[in-house]
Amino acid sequence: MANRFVLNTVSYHGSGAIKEIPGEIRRRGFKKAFVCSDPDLVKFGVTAKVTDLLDEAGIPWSLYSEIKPNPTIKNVQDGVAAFKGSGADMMVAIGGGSSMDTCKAIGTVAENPEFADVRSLEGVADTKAHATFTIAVPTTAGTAAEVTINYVITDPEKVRKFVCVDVNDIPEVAVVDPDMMASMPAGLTAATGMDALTHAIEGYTTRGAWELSDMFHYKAIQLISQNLRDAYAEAKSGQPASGREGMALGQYVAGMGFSNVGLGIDHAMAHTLSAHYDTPHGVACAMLLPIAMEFNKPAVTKRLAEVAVAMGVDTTGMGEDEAADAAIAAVRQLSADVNIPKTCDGLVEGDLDRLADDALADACYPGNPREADHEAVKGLFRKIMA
């Protein structure tokens, strides 16, 4: 069997790379762009830093921010319809996933409208044109959306969100400047930074992992794991720290390759958390990753004690056991030491048959390393609950 690996034809890293972008649209012959971006980064104004170099360099531009933190059907829709109306020819996204997932699925219904329903993209979609050039400009450090073949929308009908696996949605730009990530917050310093954690864990634990995927998601690991409390601590004081690059690097890496050989349990259930509480993406894959872990050690104990010496553990002397339980306990202090909630507020017994449901209907559920019946999930659940 083929292993298949999927990335951006270009992308540009460091501070300051988002002065290329006007080049990139020259050179490529592009007339107009279409910006994705959401309402509180054109507020605040990191969405004009892209903006304000496409005007020095004359290149005409429309905004589209109808864009939710867990973007809809109707989200996509409308902007599908926005985009036909606005003449332009390539897209530019700037966000976090919400305006890079809206982003992916605006070009690929643009450019396959037999998709038009969206919910059609759901899994793995046959479509036949690629979507719509697209430069991807991340403004946080987790979801690596800018580099990977999926996307997440919800269904607010059926109170789910469903994941869309397509070659053709990948932008084929991608922009990681680490100055459009300097006004995040704390809080969402740290979601994002442990969705990248969870990304480079499950990427080097799933099913799917060979040899070119381990190689990116264990540096993404030590990268993570080496930059986060450091990009944490300059959110909350202001000051400048040394975390902030390696985080947009690490996050960028573990996309590089999660998005080519999966997932598993973790953001199953962190999906149906969105979902149904409205639980932020990073916050839901957080809680559940060392309870994900400690489920999956048995068919993964030799992984997860190589995750340990990548997050920086001292496994001298340890057997492979001891060393696994390592890094389950130095995930937990991670998480501790950036403030993650323990338990999900609103989680209540009532609701586990139907969250457990979705979890193992979810598309990221099959790239897990050991098989969940319903009750384990169930279970899982329960380890979140207040």
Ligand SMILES: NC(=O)c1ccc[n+]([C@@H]2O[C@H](COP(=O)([O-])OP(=O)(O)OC[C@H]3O[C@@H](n4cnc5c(N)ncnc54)[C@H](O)[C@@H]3O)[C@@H](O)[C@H]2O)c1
Contents of the next structure:
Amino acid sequence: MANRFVLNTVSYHGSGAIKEIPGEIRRRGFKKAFVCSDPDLVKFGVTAKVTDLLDEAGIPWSLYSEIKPNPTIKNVQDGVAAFKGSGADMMVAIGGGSSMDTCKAIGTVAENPEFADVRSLEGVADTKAHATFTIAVPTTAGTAAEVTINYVITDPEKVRKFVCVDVNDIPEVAVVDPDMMASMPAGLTAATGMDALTHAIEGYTTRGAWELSDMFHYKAIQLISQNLRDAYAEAKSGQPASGREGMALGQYVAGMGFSNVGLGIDHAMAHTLSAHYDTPHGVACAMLLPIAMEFNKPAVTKRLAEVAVAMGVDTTGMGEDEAADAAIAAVRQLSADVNIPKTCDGLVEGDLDRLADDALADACYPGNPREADHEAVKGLFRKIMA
Ligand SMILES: NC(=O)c1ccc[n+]([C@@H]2O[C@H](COP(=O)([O-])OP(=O)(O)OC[C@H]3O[C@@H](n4cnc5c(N)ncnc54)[C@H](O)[C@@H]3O)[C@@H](O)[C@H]2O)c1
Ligand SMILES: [Fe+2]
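Please supply the corresponding structure for the form predicted in complex with this ligand (the preceding block corresponds to the form predicted on its own).
Then the entire complex follows, led off by the chain already shown.
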């Protein structure tokens, strides 16, 4: 079977990149923007950094901001109704993964109304039309939803988070401007940055990894390892440094890779934790990352040894096994340096059967390089129990 690769049509990078947005809208002849963002970003003026530019350019826009972290089916359905009533002909997603994913789902349902229930989009949906034209502007350096063919929606009734994979949902234009991420507090910088590292390492060790995806994941592991501590320190001190710029790029490069080859058991388990305990996605990914690497090590020892080198570990004189362990230790050290918690609030033994079932049913699990049975997954969850 041929390997497929899907990326944005156009992407802009670097400080000040958002200034390109009005031109992108005008050149394509669009008349009105539907802006998807979350309430906090609106309150703290992050959304306005872009909408002020639309105002200056005389481009009308309307705002939809009923988006919660770990966005729900209702957030999507209300958004579809708001979009239909807005008279807009394109979308601008401004936010973290939650705003961008909601926007992707709204745009998909708007053009494919037979999927209005949203649940039927889970997995690989047979949509016929591309989502409404979208410019995506990330405000966190983590999910890379601006360049992926995935979005993740929560079903509160069934207490599940489900992944939708669809080449029709990728935003045409991504605008990755580190200035949009400058207001991230330290904890969010750490969590979203570790989400990006998880994408890069899971993507490098996933079943479908191949040369083209390796190229992106290896570079992303380097960029994130070199920049996350600085970005975190910068968020704490308020002093500008180069960490934010490196993280903005590193998370995007990771997205270019994993979107095309998939992830693994860490993301499958992380989605389950967020659905049950509303754990922030990046925190869930980060707590599980060394545990998932240890579990996968027998299947991907050589790959993990390469991860150690990408993370800057001096592996001179080490065998493959020792170098793989050094990669796991380097991940643990990075997590500790940016204060990621080691245990998950709310996680109790009585929930483990359900959690293991849900993780094994998650769309990310089949990408894992080593098979896990129900008891093994319970054992992995137990390692982050308080
Ligand atoms: N589509 C994909 O490929 C993909 C990949 C990974 C994760 N996800 C999904 O993305 C979601 C998580 O996204 P996220 O981690 O980016 O966080 P988020 O979008 O859920 O935002 C978390 C919080 O951070 C705040 N915030 C965002 N940017 C900020 C900024 N610049 N300054 C201050 N506050 C800011 C938001 O207002 C919000 O309260 C999850 O639902 C996850 O499953 C999607
Ligand atoms: Fe993620």
